[in-house]
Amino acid sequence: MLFKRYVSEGLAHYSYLIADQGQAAVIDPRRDIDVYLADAAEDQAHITLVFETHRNEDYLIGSCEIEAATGAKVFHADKQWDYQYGTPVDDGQEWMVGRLKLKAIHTPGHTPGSMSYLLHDPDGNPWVLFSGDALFSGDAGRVDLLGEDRLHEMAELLYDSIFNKILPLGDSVLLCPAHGAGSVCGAKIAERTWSTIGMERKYNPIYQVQSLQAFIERHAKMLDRPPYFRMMEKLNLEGAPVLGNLPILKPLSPKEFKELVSEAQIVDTRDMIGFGAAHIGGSLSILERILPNYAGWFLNYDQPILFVCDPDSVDGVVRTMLRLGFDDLVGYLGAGMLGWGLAGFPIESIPLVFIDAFCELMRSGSDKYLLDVRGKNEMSNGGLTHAEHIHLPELLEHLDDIPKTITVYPLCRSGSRSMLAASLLKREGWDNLAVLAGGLGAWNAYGCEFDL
């Protein structure tokens, strides 16, 4: 018997493979399916079933990819929507995977037709609940995806799903949600990588509410909604285009790269020091580790994408982009920025200011514009006294509020989002920019007596 979880870093997406007696099933697969195929083959099992817990918004599901590769039958939730692939699931429907039984439980709230799947062990005992986005460790799924006018309705459905359908399954049942900490599908998912219904009963704030009305007041809130969600919703009903194999990102010479620049989006995944020192005009600084979080905010699906990145990171970059539905990946600068410079092509930069110089700058009282791009959940005591706050995802909506005549210093915890903010502003025509190396973490560690 095999039971394995797969973590898609950045998106904090969890998918699962179960196998027994030569049969296997995958729950909520990602689009790069090679890991499931390899592990099933190693266990001498054949993937015959794929289950979706709901229509996903934050990543492109790999159901059609597995179906094309293995002939597996795909079962999807949210049967009221017009899926163009697979078979809808009915509440209470059951399947066998070897000696393991899966039973569908309708748990609406995150979406109207969300399904959880209860896995029974070989002796028939309830063992694992694949809860999708209904219940997480420390949180429950967001209920705002159908709009503000249906917030209370969806929250009421989720309350019923959690308290009347999931909780009675028993404290010993393992909880296996579709996301972990860091996902945009929950506001405050805990860093409990494994949990049980009993642990959630004890520690999850959702379970501490005393009534339906209290649950609605706590949970019925509109959250940030990245623009790429719309594309994910569309493709996850139509069925993602089948890749067959992971595409190979082509290394481009500086000349080849330059010929494509005017028509493409350029993403630079190098560290902030490298980007600040030398980058190609118009490129966005999105570190590889934050690429899953911000590609969907600032890239569009209409233009091809070029990359400046470390060759060793190409595989991870490609996987991230494909999971978000960005398929038009043209290539990367094979010779790097050194090769670009040696070819005589123009290089731009954004100055880095180190903490001692920044502390002196604050003491001097010279004109400057401090721009705090953190989320409100990162702030204490109302944020920074001498900075304006514009959350990074909202930056392009507030360009008119940001001056061009004095130097703008974007600020975040570590500096990576600061450099992304600076690259966005530079692309939009700002010249007076600088980034604090190490961000607010460096500021707090240095101990400058000036109050930001």
Contents of the next structure:
There are 4 protein chains.
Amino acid sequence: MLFKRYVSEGLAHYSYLIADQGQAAVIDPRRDIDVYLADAAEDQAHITLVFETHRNEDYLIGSCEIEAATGAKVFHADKQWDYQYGTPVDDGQEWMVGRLKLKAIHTPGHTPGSMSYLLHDPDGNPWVLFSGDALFSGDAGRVDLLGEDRLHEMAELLYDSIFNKILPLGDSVLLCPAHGAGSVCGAKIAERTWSTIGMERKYNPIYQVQSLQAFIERHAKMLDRPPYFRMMEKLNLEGAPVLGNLPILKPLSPKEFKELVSEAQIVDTRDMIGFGAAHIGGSLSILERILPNYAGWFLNYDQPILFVCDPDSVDGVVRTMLRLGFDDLVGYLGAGMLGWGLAGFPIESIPLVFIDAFCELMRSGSDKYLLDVRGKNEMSNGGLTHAEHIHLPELLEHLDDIPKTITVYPLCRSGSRSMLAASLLKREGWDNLAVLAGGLGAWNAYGCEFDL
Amino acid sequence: MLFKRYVSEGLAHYSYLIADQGQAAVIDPRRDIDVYLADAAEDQAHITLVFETHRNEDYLIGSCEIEAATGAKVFHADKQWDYQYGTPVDDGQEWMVGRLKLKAIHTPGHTPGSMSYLLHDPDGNPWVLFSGDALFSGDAGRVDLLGEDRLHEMAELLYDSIFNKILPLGDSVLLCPAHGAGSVCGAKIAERTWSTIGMERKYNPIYQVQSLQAFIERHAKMLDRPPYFRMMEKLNLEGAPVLGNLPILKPLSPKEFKELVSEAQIVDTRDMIGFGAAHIGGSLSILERILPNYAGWFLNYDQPILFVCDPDSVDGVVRTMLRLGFDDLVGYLGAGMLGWGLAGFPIESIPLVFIDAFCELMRSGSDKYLLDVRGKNEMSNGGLTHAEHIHLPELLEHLDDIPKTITVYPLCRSGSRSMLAASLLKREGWDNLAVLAGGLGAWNAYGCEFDL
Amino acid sequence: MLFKRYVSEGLAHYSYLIADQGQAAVIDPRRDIDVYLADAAEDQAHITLVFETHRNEDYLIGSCEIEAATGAKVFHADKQWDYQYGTPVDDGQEWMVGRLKLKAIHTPGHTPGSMSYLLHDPDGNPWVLFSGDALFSGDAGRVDLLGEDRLHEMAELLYDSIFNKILPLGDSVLLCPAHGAGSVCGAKIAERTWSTIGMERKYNPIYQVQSLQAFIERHAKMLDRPPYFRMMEKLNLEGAPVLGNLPILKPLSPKEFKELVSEAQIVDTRDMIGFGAAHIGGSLSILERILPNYAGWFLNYDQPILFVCDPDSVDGVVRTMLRLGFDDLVGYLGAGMLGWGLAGFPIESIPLVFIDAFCELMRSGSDKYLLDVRGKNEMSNGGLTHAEHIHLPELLEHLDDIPKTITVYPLCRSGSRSMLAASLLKREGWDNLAVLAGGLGAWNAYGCEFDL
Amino acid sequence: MLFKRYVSEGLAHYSYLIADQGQAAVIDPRRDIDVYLADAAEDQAHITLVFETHRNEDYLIGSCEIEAATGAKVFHADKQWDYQYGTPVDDGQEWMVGRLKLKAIHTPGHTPGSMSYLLHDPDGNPWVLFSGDALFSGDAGRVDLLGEDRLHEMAELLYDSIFNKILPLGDSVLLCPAHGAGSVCGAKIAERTWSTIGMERKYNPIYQVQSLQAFIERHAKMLDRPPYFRMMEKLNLEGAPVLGNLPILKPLSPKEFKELVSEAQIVDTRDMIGFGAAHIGGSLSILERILPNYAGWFLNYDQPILFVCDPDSVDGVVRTMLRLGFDDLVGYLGAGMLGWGLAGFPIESIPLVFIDAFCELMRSGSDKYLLDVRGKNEMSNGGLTHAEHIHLPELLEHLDDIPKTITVYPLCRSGSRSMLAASLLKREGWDNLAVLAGGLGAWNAYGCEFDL
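I've shown you the form predicted alone. Could you give me the structure of the form predicted together with another copy of the chain?
And the full complex, kicking off with our chain again.
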């Protein structure tokens, strides 16, 4: 018997493979399915079933990919929606994977048809709840996806799901949600990578509310909604295009790359230090680690994409992009920025400011614009009194508020999002930019007596 | 943060790596430690702590190996015993691994000083209990290791540990024991690979007893004790010899192999079909899958060991042997039995009987000796009325009961242990042997009307 | 710069990847192209060119597969034939791969349009000759593929190619042919895995002939022609079907397998010992190592194929079959013969005879039919006086010569081909069969005074 | 049979594994021997012989490491020297590895006892010459290692070796030297990765000389001699310390790292862009790719070494250091420079200048010091008229020539060595430094009309 979890870093997406006696099933597969195929094969099992907990909005689900590779039957939730693949699931429906029983439990709220699946152990005891985006470790799924009009309705549904359907399963059942800490699908998912319904009952703030009313007040909120969600929602109904193989990201010579620059989006995944020091004009700085979180905010599906990245990170970058449905990946700068420079092509930079100089600058009272791009929930960690706050995802909508004549200092925890903000502003025409190396973390750690 | 389990197949031994913020700890490491080192390195963590839940008897613990490779500090339980390495643990002692707190809980019974370790999540909530051999999924640790004299005493200690120390931790805590299904350290460990204290409270038969007295009656039993336990107990106090590298198992030519045969033990890990058809005289048939379970019963630590095995299985075979402390591994027959035959060297065989012929034989009433080598707990799955029962581990003590003049048919579920029994008997001088291909499984499935 | 050779075991097929300054080319790719893609990517090169030395007859070329994955341009030889893909090559045509020049040299004889490609080093000096099937290490390509009518014509062409086009390139040029020792494309290819034109001039028997006439006498011969050649020739003109991904070989339960047996071909790749002892009725014994050599002789393209094989060998088996164009691979017996037996399904066997018993048998003068299935060129290694010779590939055409009433003992060097012969005969209705473990090798090594 | 070459990047060191019939031999192994062990095991061969072509000066040979792991017998050349391990080789001595004959040929010149080994193919024909540092592709070994006094003597020996011992082996023999392009052991080794004696005869400039006198004039020169050579020479006589396992490079937190900085050497292997933008005070910039070439020039064996490097490059960095005998490797900055900054620790920088600004600067006539650190043989590729030349290895001996009051611009082909030079100067107290991104390559490609 096999029971295994797969973490898609960045998206903090969890998928699961279970196998017994030669049969296997995947819950909420991602689109790069090689891992499931390899592990099932090693366990001498064939994937015959795929389960979706809901129509996902934050990544492209790999159900059709597995179906194409194995002939597995795909079951999806949200049966009232118009899927172009698979079979809808009924509340209470059951399947066997070898000796393992799976039972669907309708747990709406995140979406109207969201399903959880209760896995039983080989002896038939309730064992694991695949809760999708209904219940997370430390949080519950967002209820704002159908819009403000249906916010309360969905919150009520979710309340009913997590209090009246999940909680009664008992403290001892393992909780296996579709996301872990870091996902945009929950505001405050805990770092407890494995959890139980009992731990959630005790430690999850969402379970500490005393009434439906209190739940709604706490949880019925409109959250950030990256623009790529719409594409995911569309494709997850149509069925994601089948890839067959993971595509090859082509290494491009500086000359080849340069010829493509004008019509493409350029993503530079190197760290803020390298990007700040030297980058190609017009490129966006999106550190590989935050690429899953920001690609969907700042890239479009209409233009091809070029990458400046470490050759070792090509595989990870490609997987991230495919998971978000960005399939038009043209290539990467094979020789890196060193090769670009060696070819005599123009290089641009955004100054890094180190913490001691920055501290001096703060004391000096010189003209500057401090732009804090962190989210609201991070503000409690401290910040600079005089900073303006524009949450990074909303930056492009607030360009008018940002001066061009004095130096703009984007700020965040470590500097990575600051550099992304700076690269966005630069692309939009700002020249006067600088980034604090180490961000507010450095500020805090350095102990500048000023402010804060 | 990283929390990962490692399964040593066959021994069904579970070890664990936890890491946070650059620090890592291993609980009950095995001796081939490369996996821990690689995963810690990938997580950019350094192993600084090793915890033993008890002085193990069924495998050689890798604490000293990790200490030698990383400088980690080793903590062991059973402080009253005379360890030659590491530092004893106190009940209630606490450590931090990054933000993760570990707390020792004295849970005696399996051994007098057995420790469990309660891991807290990054937010400080009780999260995971590393219960060692105190509590398993579906069973509890054996209490017979100190001998029959102390059987009741140890059972009482264990009762107190699992009812009064573990149960109060609450249903929702994850249970991470030192063994899973298949281990000799628990008679009936469940296949539920991940469990919680609540699931054990509800489904583990051991928790269904109504009193200490009932517990003792049920659990205070002397179990099989493979002879290698003594060596493990000794070396786990002295500290296992440090290997440095995984040793290389040398491929031997038929000629080289032949020259070593007389002074060595020969282990043939090929399947019963291959072994039955052709093997080297004097070799024992121990299928790779059951090698961890039977090597310790039938091999000694005084003679070097030679292997006949598939080249692909060399790595697994070496790891298994090292985990059991068999370090004198001379080599394997590089060219396999085909090469041995091609060299014109003598080949022996033990006839396979297929189920239809066997069924005919049963009907015929001819003279034969049916030798059921299964364990007592398997008897309920059915068997042949006229079979004699000698549990495989006790075979060598009951040779006098087994006839030499009529054909002996060892029987087990699938035939693998039968072939081991046959190879043992053959080595001891029996000539008249045959093995039913597919064992009692074939008998059951074939539906012979006779008997059963 | 990268210059790498890939060996497809069994077929002894050599293919080559060269890369320089971001560009790469493959010469004579096989159909499982993952290795080229991975190595090119690691070298940060993109495959832009594929070269075929000739229309292959012994394997399916991977040109179209690479074209589909990378957009590379495919160049093929034999321009007079009707290809449905790629671009024909002209004698003398040149290409650059980074700084590396490749020049086509028309070297007909194996096929009318066969091309060799002369690779120059980064300094522009002649460096490596990719000679395809024109010249091998120790042999030259066969000239019989267009039939007996054109045998002399083709031999003359080849003579001219190797004496007047290749030899003048000079002793020091490296020779990189399309095949190594073991291929059916040359009768006696040497084991010298890397060679030079000079070594061939000195050591290759083909270069020792004194005249065209002598060459024709020596080399213009009709050789064995496996029936699958016709399919390869057809598909290598049409372009092999694009696979996209390596297909998954499905593990089948004994029950699933059994249901498919009647309509499928069953290939058992386990060794002769395992097969002889226990196999499924109707299956052919083709050891994994000889599968590339005999699949094309004894399997057809019309029936699906089932496998009994070690799980570890599944990947290799699938690759071998795809290289030969056998794409209808249904699955393998996941639980192996042990599982088959455990399910109570019927098992068959072919007796193994060990060398001592066989020697006794030879002395006894009992009725028996010794069937030597080796090739003519092996006969000089000795054999049994009373054996009949039928070369394995011709066995099915000579069934009438083989008795059914006395025991038939197929013989070969090691026993593997004997077991294949035995399994073929058994499928055709022979019951009275036995195989000598270790074959004539055992006979030679054992030193039976009798015969030989 | 197996014949495989291993390239140690950077050192451009070639080693070789040959195996036949279960036996294997390694020629000139490096110290991280895992590759040889793995490949021999896969080929089912055991390494029984190790051959050294000479007492190496540029890397630590892995002979003792293999001996410790396998029990192989080590043969070394230069028998007149005082080795503390192994057995000296005699001219003409022969060994068999399976069917492969190896014969020692005394080819002095690089060292007095240098041996080449002539490998014969399975049919007994001369096949491959392992020529050590006697003859390379495109060059011959240096003859200056015993000092200026013996320069002519050694050159005469080498002349005799390559003209009278190697050349007579014939054009067709494969040449397998101990180094490829990029090694410091030959000034101008060609990029022809595989060669033959005939190609060298024709294309190697060393063979174009017409007399011993001309050879001496051309080749008897004192070359750069990195200080670590002395340590290599010492340890290669004593036998390199046995490692057992590849050591683990410990990830250090910024705090741990900082505490060790004062007593350690810090090597930063990130690219010049990252280093220039932000680095730790006192660290040396040695790009991973050039680490094998410069570590031995600028690091000492007395202080421990700390690394700032990409986590993915840790394995490569450790191997490089071990090959050079730097065993005191303390750890690397686990969180990278981003983590260092986030911790608020001081960051330093060296300004990058981009080509357009640099071009402007050249035109401006402002005070500046252009410091060309390339080697003499690179000067023919063009440079800046007003630049001073100090070859990088000699930089520390010419500090007095370099001004501190005006900006110093180190120059090289791409900027990587410039940044190393800048980091050396900075450590020695220079403040006024800047590096041209893309180096002279950018200058050439950009087409600045000025100068050059």
